[in-house]
Amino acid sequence: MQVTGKVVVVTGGANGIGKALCEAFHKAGAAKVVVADMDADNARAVAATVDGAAFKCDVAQEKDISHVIEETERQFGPIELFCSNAGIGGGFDPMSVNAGGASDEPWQRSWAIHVMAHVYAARHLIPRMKTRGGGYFLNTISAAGLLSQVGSPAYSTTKHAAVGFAENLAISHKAHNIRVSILCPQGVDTNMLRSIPKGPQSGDGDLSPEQVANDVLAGLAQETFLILPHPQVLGYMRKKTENYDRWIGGMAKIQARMREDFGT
């Protein structure tokens, strides 16, 4: 997929990685990028500088995912590609006291933004692209949802949910000539990154948004289903798969590593 002349949707896009997305997105000639996130005034300011339009938007309503789409598709035209990159990465606990974390709030939390908001923006554009013949969605997952995050079990948790309807959504509307991809970066550097523990997704060649953004415009190019900033994660995945017994051993003597710096 080539976005020259395409209508695009970024959620989250007022910052990080949805930011760079959006500028290489009007660099590469979309003809309207339409930024949508929580921080109003960022978005307004991220769509000045691309001749976009801003939206505020909560992806953990419905609410909101259907009306971005349905005022953009109203005003431009019908989006092409709907990037569904907004995430959090709260429920970060280095210790790992217990898995199942004390309370609700992080595990519903990352439920919504990081599965329903992909769920929501698929509920109500599958039909729409149905009907014209086909269209595109990215989601951005993380490198988590392939292998794990110590230190936060709800994240990781909700990024292979991300990752498993990913894949059902290009399984049932291959057919339809809609196509996905998910974006499975490690370290980015971005305030999300910033604000949580260092951990096995630190100092493993953290990239800039930028670079993330561009490795995207290629995957999008080839219209690959996997696009890894990271080119390592793909060993990782491999050496999991091979021995899984070995990689949890592995992923436990990092977590050992975490306890024994945030305890002192």
Ligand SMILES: NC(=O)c1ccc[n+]([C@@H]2O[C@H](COP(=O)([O-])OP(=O)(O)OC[C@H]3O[C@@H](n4cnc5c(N)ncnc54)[C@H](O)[C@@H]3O)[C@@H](O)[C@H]2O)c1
Second form
Amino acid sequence: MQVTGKVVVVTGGANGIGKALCEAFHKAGAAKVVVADMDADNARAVAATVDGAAFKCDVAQEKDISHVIEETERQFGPIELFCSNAGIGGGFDPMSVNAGGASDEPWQRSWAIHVMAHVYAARHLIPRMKTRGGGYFLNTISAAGLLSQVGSPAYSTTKHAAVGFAENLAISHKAHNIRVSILCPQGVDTNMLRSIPKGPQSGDGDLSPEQVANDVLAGLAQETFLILPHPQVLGYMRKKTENYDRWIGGMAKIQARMREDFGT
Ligand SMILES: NC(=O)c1ccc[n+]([C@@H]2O[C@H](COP(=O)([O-])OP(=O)(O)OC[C@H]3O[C@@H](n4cnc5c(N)ncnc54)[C@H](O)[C@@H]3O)[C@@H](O)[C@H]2O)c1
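Now the other one: the form predicted together with this ligand, given that the block above is the form predicted on its own.
In what comes next, the whole complex appears, and the chain from above leads the way.
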């Protein structure tokens, strides 16, 4: 798809990758870019620079997502591209003594933001898109959803679930001309990355959010399911599926190195 002339929503659009997506869509001639974020001040600031609109929205709340969809369509017309991009990086603990040890609260928050938010967007948009003959979902996930994020069980698990949902979304609605892409970078230079200690996610170099947004425009133009700003990730996926046990062993070595580095 080309975003020119399209109404686009970006959750988590107030900062980082989402902000760069809003700017790239505006430059590419989107008809309206809607910035939906909990960070209302920055959402308004980004909207002002892209001649867009801002909504304060907690993507963990279904009513907030349905409100953004309803109001956007009422004010600006049919949403042709919905980007579920908001995410949180909490729960990183390289010294964790138990992968299942964190309390329920951070798990449920990650589950709500990384998975249910994507489900809610589909729940409220699929009927509208089917009626008008198509649409597009871009879900920002992570290379952690295809591989793993060492030291972050909740992030890795919920990002894997997000891949699972996106696959099913694409399979279920290909016949309705509804397309899905998943954006799965490694390190991107944003507040989220800066809030956690440097680790293997930066092993192939951190990209700028603007570079990632350009890769998204190219991926959307080709309508590829998988958008990999770090092409190395495809090789890691192949290694994982070729020999799962060797891959687990390699990741466990990275975990051991991290424990040594953080323990000293
Ligand atoms: N930065 C990286 O290295 C990296 C790598 C892979 C994937 N990602 C993913 O990219 C996406 C964007 O992350 P980023 O790096 O730009 O981080 P960021 O912290 O710069 O931006 C995230 C944005 O999401 C918003 N947000 C968080 N929770 C929200 C909620 N409940 N409702 C609405 N908005 C909410 C924040 O206010 C913020 O504006 C996330 O899904 C993240 O998991 C990031």
